[in-house]
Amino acid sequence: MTTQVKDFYTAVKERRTIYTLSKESPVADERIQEVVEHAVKHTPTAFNSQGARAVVLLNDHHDKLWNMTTETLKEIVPGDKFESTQERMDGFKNAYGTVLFFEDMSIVEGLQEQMPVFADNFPLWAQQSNGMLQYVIWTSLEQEGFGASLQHYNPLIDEKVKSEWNIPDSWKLIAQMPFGKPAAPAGEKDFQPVESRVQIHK
């Protein structure tokens, strides 16, 4: 399984939220691992703290995550309003895999102790770094021919996820990214004039 890798500018442009995904993969699982490991290694972090963590769920593990999320939501969403939720969960489960994003809070807390003058900023910087990692992985998956979306069912599923996959207590779940081969294109997207969003001073 090979795919034509897109150049960076094209991948940035074509990376979109894709909800209609299939369980097909344009690349081997080993390539998915390479993409995620490369992103985790090279995405910048504050003070080179390297606190971001990623867990890739494939096959039955991926299905189990979305079955688990569905059962959790059934406990809080009224039955007469659950149909749309079920459809959304089925859509995520129909994907090929999911990347779970975490932040190791023991590293954040250690930095707060070492540099108390920046204590309030370290959680913010950790979130910013984690967001960059999410974007790098998302764009890299786009380059490989995948579509993806970013979901946030934390903290509802945190404890179940930690228990099922033996996640360390210090890892805080940040986001979930189901990915797979696109089965339908993204919708239209409107853009504000870039001139109103960027200033250049020469």
Given for the second form:
Protein chains: 2
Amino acid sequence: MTTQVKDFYTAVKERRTIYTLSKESPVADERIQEVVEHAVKHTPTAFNSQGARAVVLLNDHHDKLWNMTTETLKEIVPGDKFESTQERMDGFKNAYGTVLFFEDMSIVEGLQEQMPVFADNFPLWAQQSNGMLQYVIWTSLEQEGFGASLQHYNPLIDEKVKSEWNIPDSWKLIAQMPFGKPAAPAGEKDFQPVESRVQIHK
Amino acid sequence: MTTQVKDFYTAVKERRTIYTLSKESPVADERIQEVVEHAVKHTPTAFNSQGARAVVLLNDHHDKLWNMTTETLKEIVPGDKFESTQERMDGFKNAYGTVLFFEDMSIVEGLQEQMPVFADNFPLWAQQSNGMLQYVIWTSLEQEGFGASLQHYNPLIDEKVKSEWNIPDSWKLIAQMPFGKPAAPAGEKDFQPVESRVQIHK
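Having seen the form predicted alone, can you show the form predicted together with a further copy of the same chain?
Time for the whole complex; same chain goes first.
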């Protein structure tokens, strides 16, 4: 889609959580839409059920999301701990946009009715597939010069989000990904010994 | 890591489910181990908890997995429907190897004790993160010239797998990915209109 894109392994290696983001974009908004649509189209889903959904919020919509999240947290976080919460929320709000990830639960329920033998599995496979989509969009945004992180203020904000952006009732909010131009590099990352995580039998 | 690797977007677009696989490998077994370890190392996990696990089965180990899966299914699939099951199992057995995906539930439980406010979320985030790892390994294997598909015979085979390969008790089996040299192209894939899956508010 563009020419400055990394090879697959480099993209995997260099994808990181970036918290310090600015309200700038290295690309046109149409390009953001294009890479999100590309990810949604090509990321696999159980039985090609295509239940994953993405909602991109930019400009006032992005600010509104983090304002409503801040207000929601203010109601439940003790007053003496709210300062650090406010700082975190200001950080996300200072980014360029946010991708909201959903699963359309009507798709999951349809699969459960069609194939009752896998009824317990479909909700788990939807979570796995949604994780794949989060990963592909995260890494895609990085190809475009953005940094991003993955946040989870669901289910606290679900009702407000659905009402503000007229989201279908069957869409369940799974994650929020603020993104913007990186204003500071990723932090250090610890790795456990890979031998404790991978076995090979040959 | 190699030079014939696709750019990120092309890798995303071209990753497909490949069922017809041969018992050949385009690369050395050490290279398979290397790309699996690279994926496990760099795929993100909630709070960098690194609970995802991968076990690669090659040669007799791979054959044994599909023999034991076939035997397990023979006990529960009605006799008149077993022929198609046997054919499916023979297809997987005819591949070069299998990656087993696990989550170490002791990591999830540790997080639940440390951060009880997110206790209900950690198992879901582990599923999402495991999905990310499945995706990265799937797409990595394709960079090396393999085809792969994602299968789920858990929990039916969990106990036999754990006992055969001495898997720690706390590792929960999530998915199985048979891979081999593609012997037939991917099938047709239907795509829903992307407008029904992605919204942008700007």
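All of these numbers come straight from a predicted model, not from anything done at the bench. What we label the rigid core is the largest C-alpha set whose atoms superpose within 1.5 Å from one form to the other. Numbering follows the first chain given and starts at 1.
Undergrad: If the two forms are fitted on the core, does P193 show a Cα displacement reaching 2 angstroms between these two forms?
TA: Yes, its C-alpha moves 2 Å or more.
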